[in-house]
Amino acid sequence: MPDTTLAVFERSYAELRRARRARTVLGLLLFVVLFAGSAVIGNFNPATLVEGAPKLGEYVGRTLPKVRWDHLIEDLAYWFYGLPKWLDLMVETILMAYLATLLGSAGAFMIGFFGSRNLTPATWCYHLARRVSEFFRTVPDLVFALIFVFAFGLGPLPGILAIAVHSLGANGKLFAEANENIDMAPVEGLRALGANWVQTMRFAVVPQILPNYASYVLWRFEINVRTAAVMGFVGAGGIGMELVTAVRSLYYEDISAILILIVLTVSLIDIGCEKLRHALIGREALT
């Protein structure tokens, strides 16, 4: 009897190993096929990369001015001669991202309840909410910006609307998935007491998911600041309009100065949002 059991075990183990080996080989083949196809479609050529790499350094070198230690202040002042104007545009960019994040997150807050399987009042509401959020986050925000520029003209408004719509789609998915991971005991308790759908969402769901929502909103704000910085490429406001003007006019030193300003601003916002997010999470853990 033990010998028979051991033989069955060894046979099962051998079958599992063969199946695992087959999956590994299949996975490697799929990886190779996809990589090769991507390389062909993308014209990925190591020789082209080697040939073009020095040109990247040449372009970057053109954007950097000559800064001398003995004339450091004067050279920096010359490099950042447009700083007052660029700072105004940078503030406009941040405010664009802020307002777009608020609008998009407010819409995602509403659509997230309908897009959750465990909370939606009807099946058709679930599918409609999911498809709407998929559409809004699938279409590139620059495409939305072009459409809104055509409808509302140049300026910050098209950029705000484009970022808000894209944020609604992205956060709508994240909020819905957060809702699906809540503890359903409070929800069932309120339903048993006769609470309606809105009351159940307000008192049983919202207190559970607010920390996650806050984390997602801050994370989205970081992304939207970077997105707003390039909205100017299609005339949708922000510092991107000044950057694209410098690029098209071959004002090399302006390009590097504006990029440094954008990088510093985004880095500071990322650090601030990270600290605020950790503070919110820590506060929730204490309570």
The other form holds:
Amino acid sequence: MPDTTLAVFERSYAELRRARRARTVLGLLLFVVLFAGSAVIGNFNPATLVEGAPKLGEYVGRTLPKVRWDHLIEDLAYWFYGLPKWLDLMVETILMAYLATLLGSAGAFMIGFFGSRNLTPATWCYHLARRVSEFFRTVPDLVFALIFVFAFGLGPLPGILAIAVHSLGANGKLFAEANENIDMAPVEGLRALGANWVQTMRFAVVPQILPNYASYVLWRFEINVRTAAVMGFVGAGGIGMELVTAVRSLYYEDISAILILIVLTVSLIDIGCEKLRHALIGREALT
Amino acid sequence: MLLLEGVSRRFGNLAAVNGVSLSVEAGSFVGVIGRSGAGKSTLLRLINRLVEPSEGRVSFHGTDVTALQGRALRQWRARSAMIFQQFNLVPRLDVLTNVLIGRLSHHATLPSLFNRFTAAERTMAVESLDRLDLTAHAFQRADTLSGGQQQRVAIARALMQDPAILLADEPIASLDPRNAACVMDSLQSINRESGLTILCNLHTLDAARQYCDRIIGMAKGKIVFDGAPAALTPAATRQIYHVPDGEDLSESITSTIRRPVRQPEIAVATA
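Let's compare: the form predicted alone is above, so bring in the form predicted together with the partner chain.
Once more the chain from above appears, this time first in line as the rest of the complex follows.
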């Protein structure tokens, strides 16, 4: 190799290194500025944190009742006196999440085909589908719930609708992106044999993306159970209504009891869904 | 009769197909040869309108294919069945469903979504699977089959369309020589027994010589040769494959089908 080639190589390598280092420094600078800025704006003051931290424990301590070993059953029964009602509400919460997941995913299923660049029948359909799902997932679900409570009154219905709308937006994006990763060869095959657009989606696309969709829907259900638990804060059904009442009325022991119930339920659902999802993915990987 | 009149297709500045005129007699087996990028695939897709022509006209038995829209276009696509280099089956569906899908253009949209086909169609499917020696695999998922088997499933699917012409886009380019011969044999017997017109892209000379009764050579989007296999002289071959004068063209670099018996004969033909 002639020396000049090596020299040219070395020079461009050094240049590349310099450019990379400059980018890293710039990135770090940006990070520090953003961090400092948000700390100032967000009143993130270490002193306040230190001062307030003990109160955190105090609050938790106040919500916990006295449970004595020798009167365990009686004390627990006293603590969880509302269990039958709370369990009913917990079931309502899960069913809300279930229904909302179904409705939202069905909508997302439809909108997903329009919102993927490779499948959309027309560019305007693509943009419409993307913007609609964007709007539905950027507006916080509690805001949707407030609007629906105003329209349909208190109860689970507005909660279900709010979660469904949010799920539609979130899963619409996920589904559309899964659609964009499919193998297009079957799509061409279906077009070439005279299938129309709907038939092409059904036979060339759906078989490919169904396992992905199932996994996304289960994940969305996990999220929706958590969301449904706080829908009651704005009167949109579920266990949240009971919790917010307890917080406002300073029924400290009720707060802890309900919170424990929520955490237990959500964890159980999470574990169950995760197992299901992994089973699905695992089976997929094997075939 | 399929008729192409001055058909062109431009992608940006590139003319993939440039003023091609061509007529294909019913019942013939026509091979289109040329290097990759010569415009063979685009030419075929202009016929079933998977690619829209920039200019020119394609007609079939007097019907202007280039003017078809919506349902009429889909019906034309059903009648001009296509098979592909990558087979383009639906990998996760079983073989039978992949074959039955060939009937989709005869079904109303909503009922077809439930994957219901008539008993007559199922009979038809079993017949075409049997013809291609695939009945044993009917309930297997398409992606569990070998390449050669998948291509035969694609042919069975094409037969379900009750086609007037079969467009084959490099049907053997992804197959090993034995499977390639098997697929080409299937196409030949369908052509001879049912009189189905076949227009087949091939990038290799030997397959074209062996199976086609007419060969069209394409280079840079234009037809540079059109005649019987016997008329394909070394000079014509050079032109099709852009080999400079004086340089030898080895047939082996453009060969997929190997048959020991035919080999010497082919070698003589291009020597």
